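One chain comes next, on its own, written as structure tokens: the form predicted on its own.
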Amino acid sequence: MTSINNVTVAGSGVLGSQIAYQCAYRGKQVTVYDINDQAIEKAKSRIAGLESSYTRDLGTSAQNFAEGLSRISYTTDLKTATDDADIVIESVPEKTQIKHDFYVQLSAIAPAKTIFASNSSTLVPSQFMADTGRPAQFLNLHFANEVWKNNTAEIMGSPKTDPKVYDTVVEFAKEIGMLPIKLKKEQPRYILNSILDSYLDAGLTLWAKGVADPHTIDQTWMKATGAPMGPFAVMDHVGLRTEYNIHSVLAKESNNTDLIKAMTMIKSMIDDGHLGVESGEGFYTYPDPLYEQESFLKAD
């Protein structure tokens, strides 16, 4: 067994919920920070909400998913957060401003025991170990969305990453329940989104070029290849907002008109409230989308 007792998960969206209960659920003592009473709320509700998917995936029973919820307490005072932290896994927006603010404020008041790792899906450590001052125990550890059933946890350290840090975060991704995917090096986007991120890109690319709608698509790799969802029912499950932060940097980067195109197509949902599963409307409505209804791979 690790040491790592206490969690603080920094940042409550879809995954950092997701992330806090597994914790907890798995026997940690979790906090949870955002920051205002807002993000608060709706991260209890959240949290909340996952009693039925896993009672649905694991056979979870409602006093094992109470008995997780009674360990998760809520904070919007950083210091508070991370007065006893043994680790801060950090899951605010996937936006570099924000992280390098969000490490240089972490680090001036964390405990000098505490382990900083970042559930970035695209940024390396390398990018903001001098931010959190102390590089040796900094690194990051990715984790897939629906945590308790795709339950891998990519970890990825720096140059500067103490081994036996390393080591401990391995054990402690163990203990919540998760497959530990160990890196050797650093690699912006890790091992799964580096094949998921052309995946998207692809289906993207093909929706912005009007060659078929988003529905069509996710058809054709559903029917072709047996997979429960297509990309844009992915995208919904991520969250819109999560990928037009990730997408629209590549986007840029790469110079591609194509997804330059498709970004402000999301963008201009995101304006609309439709977020994808979180709001209930995204490229699907929800619950009961229609790609889950047997009509959707039906010849006529």
Second form
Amino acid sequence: MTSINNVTVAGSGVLGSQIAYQCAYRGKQVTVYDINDQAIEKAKSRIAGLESSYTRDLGTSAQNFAEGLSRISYTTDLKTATDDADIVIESVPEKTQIKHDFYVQLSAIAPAKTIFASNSSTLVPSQFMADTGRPAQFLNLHFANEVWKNNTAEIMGSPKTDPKVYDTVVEFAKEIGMLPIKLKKEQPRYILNSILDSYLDAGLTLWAKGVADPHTIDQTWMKATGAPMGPFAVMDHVGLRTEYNIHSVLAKESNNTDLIKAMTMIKSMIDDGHLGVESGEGFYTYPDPLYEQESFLKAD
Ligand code: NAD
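Given the form predicted on its own above, what does the protein look like in the form predicted together with nicotinamide-adenine-dinucleotide?
Let's see the whole complex now, leading with the same chain.
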């Protein structure tokens, strides 16, 4: 057993709310921190909404689910959130400046014992280790969407991460039901997103070029490979805000004009309130998206 019992999750959006509940479900005391009451109310409803998934995928009883909920508290005050934290799992938006500001603020108030772990999808710990004031106790712990069943935890330190802290976080990942994936060195986008982002970029590029629409691209992938979703359904699940943050950087880095065009198209969807599964509309409408209907892959 590790000594990590008190877990603070900072940022309670799509992934933060899942991480918070999973930690509580596995017996940790969890504090959810977000920037305002509105975000906290949203987190409470996201977390309550996980019950059907836990019941369906893990056979969790109503009583067990409620016990998990009882171990979570919420606050908009970072000092209160971190007073006795053994670990802070940061899941704030995938924007370098937001993460930078967050770690500067956190480093000034968190207790000396606290380990900081980032759930960033693409950024490496070296980028923020100076902000944290504790490079030896800082690393990335990257979860996948739908953490309760897609339960990988990619663990990636910087050259300055203390190996003992690294090993503790590997054990912690097991305690909260994750399969720890140990990265031997820093790699932007880690293993999962190095593969996933290229796949999503390919779908976005085909769409922006006008080769085919998103549903046709998804149909092709699903029918030809047997995958349960195509790239556009995956993006709806991740959330279009996060996809926009990730792929805009990739588009600029690669100067890929098709990808830049696709980002403009996604930005206008976001501006219209189409955020993916969380808003009930993205490339598909939810619940009961078209790609889950039998007719989607029928030949006639
Ligand atoms: P999101 O936009 O759904 O949620 C972000 C949350 O952070 C919001 O609740 C927002 O109010 C809050 N926030 C903003 N500024 C903050 C601050 N300064 N302090 C605390 N909270 C703040 O984003 P998300 O999809 O949950 O992504 C969060 C992180 O998790 C990103 O780094 C992303 O790359 C990573 N991630 C996302 C997924 C996914 O599938 N969505 C998967 C793995 C990792």
